[in-house]
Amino acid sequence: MAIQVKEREHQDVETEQLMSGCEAIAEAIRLADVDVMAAYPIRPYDGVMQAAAKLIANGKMDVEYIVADGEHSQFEIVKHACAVGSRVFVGSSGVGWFYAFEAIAVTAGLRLPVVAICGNRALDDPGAFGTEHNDSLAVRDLGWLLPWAETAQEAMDLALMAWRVGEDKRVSLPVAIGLDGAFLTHSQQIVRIPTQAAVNTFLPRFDLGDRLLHPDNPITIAPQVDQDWLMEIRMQNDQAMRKAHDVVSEAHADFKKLFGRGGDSPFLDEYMTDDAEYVVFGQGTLALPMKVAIRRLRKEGHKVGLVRLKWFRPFPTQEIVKSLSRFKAVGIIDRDYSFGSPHYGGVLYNEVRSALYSQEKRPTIVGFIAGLGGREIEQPMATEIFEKTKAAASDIKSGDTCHWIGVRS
């Protein structure tokens, strides 16, 4: 249910601070008054651990900070803490995320609104610390909500919305916020920090209601149901994910009214699309170099733009159809891979194609794999992406090829 807030009530008393994406998440943990935070270091997520530890040491945050013996343990800690009514936070990256996978899968199945970040990095082997999205995307079919941040400001704002949306009784699902490793986790930007009073207005106290695990409320957690009830439980999770779309919209509307941020849409961010004929589509920090390229191409007379996805789960199918159907061709940039998938495209490429499949009017969809392992998407690469997208506009079947960009021969 939407919370009544006064428009732009608290913006004038916000403070500004230079901070990284990880530090912005730590501030969100403080503002959300998290009860239990579990931690285990792995780059590039571990910057949150360090920033949170400083806030605690300086007397600015009171949280049960538990350093676990591994990634699996830390996700188990917050899962159980959440079941007894604690607001929680946890995070990991890359192969550490995979080490916790049993606990990650069970958390979604139990409908526990754990909030996590995944500091996106390449999966070993071969070893790399740079950005890829396959770690977060591995949970896309399990029942986790998956937003992606572009800036440190958006990282903080999405975290506050994550507790609001995940803890809503209509949803009660975990949320994993994607932060591109190094590009966002460790680069600093000016961030507006809201007041505690404003956050308290936006974010109600966590209440599991009759699902609270407590001696006075004898309930069963994680029962063995086998074929008797498993399909019914899966369907309940499906219904919760469907409801999450409107809950995200409500949270976005209240957040924008209170803080004046978030853009026109909770799900998509559009840049120079009003008269665009061709756009690129992607998520995370790749939007930053693409915006530079768009401004340069606009000066040369090209009608190009950008559409950035903010929430991968729930996938905003209606919003994507409405937005992308306006253009002649759309280049989908994946900072991930899906080996053996249809047309050998990335995850985002095939999701967008699926969303547009039944539409009578649909653009040519062209797939691009770029920026893997933290490789920069440089301006010549951006130009190549736009040129290939424009060239494909006249033939919808030309989108059946996925291009790898910036690969040495």
Contents of the next structure:
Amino acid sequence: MAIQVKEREHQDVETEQLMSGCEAIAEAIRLADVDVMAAYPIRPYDGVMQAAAKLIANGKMDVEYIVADGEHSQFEIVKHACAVGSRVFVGSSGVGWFYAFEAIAVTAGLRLPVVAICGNRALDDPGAFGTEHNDSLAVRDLGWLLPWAETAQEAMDLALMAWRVGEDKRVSLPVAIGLDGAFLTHSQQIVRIPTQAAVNTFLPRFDLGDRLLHPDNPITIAPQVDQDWLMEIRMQNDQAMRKAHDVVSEAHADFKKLFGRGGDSPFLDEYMTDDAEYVVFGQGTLALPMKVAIRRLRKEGHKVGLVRLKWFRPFPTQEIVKSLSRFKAVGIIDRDYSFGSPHYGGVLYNEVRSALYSQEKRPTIVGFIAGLGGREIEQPMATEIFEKTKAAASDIKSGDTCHWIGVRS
Amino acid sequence: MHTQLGASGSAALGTAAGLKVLMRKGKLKNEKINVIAFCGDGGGADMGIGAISATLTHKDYNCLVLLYDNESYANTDIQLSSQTPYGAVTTFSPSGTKKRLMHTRWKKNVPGMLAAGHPESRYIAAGCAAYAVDLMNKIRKALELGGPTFVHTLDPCPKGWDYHPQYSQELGHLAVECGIWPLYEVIDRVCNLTGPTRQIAEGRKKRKPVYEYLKRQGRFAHFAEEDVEHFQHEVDKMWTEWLIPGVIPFTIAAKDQTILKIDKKPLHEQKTA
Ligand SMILES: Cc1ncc(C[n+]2csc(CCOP(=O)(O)OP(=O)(O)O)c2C)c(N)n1
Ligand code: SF4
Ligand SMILES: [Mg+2]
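Now that you have shown the form predicted on its own, what about the form predicted together with its partner chain?
First the chain shown before, then all remaining chains and molecules of the complex.
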């Protein structure tokens, strides 16, 4: 169901506003005419709920806004509201995300296109409010689409994409947008707010079709199927995830036509890579300090660049292969950990290496764990990452190592 | 639609909220749709009690939570829950050579607790499948009054209670007639005892000894005389000491009876002391 859109017809009446990543998501909720949302407090994601509550209180949008008694309830409430045909929004962070884990798992199993944000936060214990990606990444195998935003603008844009892609009948999967805690959830940037008319063109009305739970459409949802049917159903989820790749591309193309934003590739954002020999690869806001380092190192004559991943699920394997095989070495920066994994690397590191396994031409891939718990990636750390990446280029095996960056001894 | 074990309150709430907003926005035909969420004693009285409690405070949504109480986690092979009666054998509370009773907690008073704690819910009731008409009426009233409502039913379980299925109705009757499981409804904060419970309370019927009930079930076969006595004593307290028999477990001390004569006029009509 490709949507016909004309080029940038509404762009001229867009407005600009200074807002945080959380506030940008709240604007997206308004523009998408969300029907039901459920809130529960945990920092930093809850900035979205605070901003959305204000929009409701000020009569800017009509959303059934439910403050739940815990995250399990929060995610169950929107799951059930979605089953009767509501467009829904929900979110959490860190341990709150884990408190909802059962509901998160079944939402994907049910193929209900719930849209969530995960305001990425370190898991307890010990306590830390800052960003770390293990909360979002914990659902990586379950059938949630997982885009990651770098800026407040991208947060809003990805949210609008999320309903469009998730609710598309070819996909029908939930989406959780990763927003780095504090760095993105609570820092303000200029955001262009699209017009309602343009959003209406981009985002069709949610229609569950014959899967709608309604007395006029007698069906059963989530029956006990056991080994008789489970594999068939799991494989349908796999197929939906495969199709999501194309649906994301399609939505990205339409988004670009309508709003003029989104970059060349729906999946990867490349910075100074045209002639680059050594690049770093990562997701979220760590792009910012790395870009500063790239500009500095380039002045010193180093051919360095950055590839930023925009969608972790579906993992854009072909795009990554095509992009990364151009370089001599790639340093993968994980703002996460995966204790005991191959080479004791982070999640991204092992996923990227797996994607490149069968390629004849492949760069050295070396792993870095950095910025955990919201620690700033400072310039000396960025330099160290590039130096270590360059040093690893001569020998592909030297990539079988994962370096922890900026750790006090 | 099946939901998760502790999620019946949230399932009811989310469904009702979704239907309400879609009808308000004209995205769905405007009509009355009854939303009923079923749960067991494990899913409702233990794991999901928080969500049910929250749902009962959302007075703008029409939904009924119906708790089927078979007094154990039956699906997973009869483990004790907060609704399993004192002393009963379950697979988590076997009777052994050193400990005769492994389960020594008194059954949690769920409908009473919910009625006491959720004054805006228009209908909260305790029923029993053995009194079908009484139960049917309770469900009807819950749905008709609207808002978030709750009905808890005691449902004799041949497997978990260890008796022949042909005695299910009889055991339901005995639970009520022995005063162990009182039948009542709370409509707009007014408590109304129903069926034999009302007859007992009005003195038209005498409570049967709990032994009549206990002796019919294998789960109490290990009871010694003192266990039966303790059980009887606790049930007696429900009828002699509770403010409302089987509903509200606390009362007012004899010396404080004047509290009941409190001035009930609205604040602006009250004389200053
Ligand atoms: C979160 C979670 N924990 C445990 C289970 C396992 N489980 C399935 S059914 C069940 C028993 C439920 O007991 P109850 O709610 O009383 O229903 P009954 O089987 O007695 O009708 C349990 C514990 C589950 N499904 N989900
Ligand atoms: S006898 Fe009835 S209530 Fe008991 S376990 Fe079997 S089906 Fe459940
Ligand atoms: Mg049970």
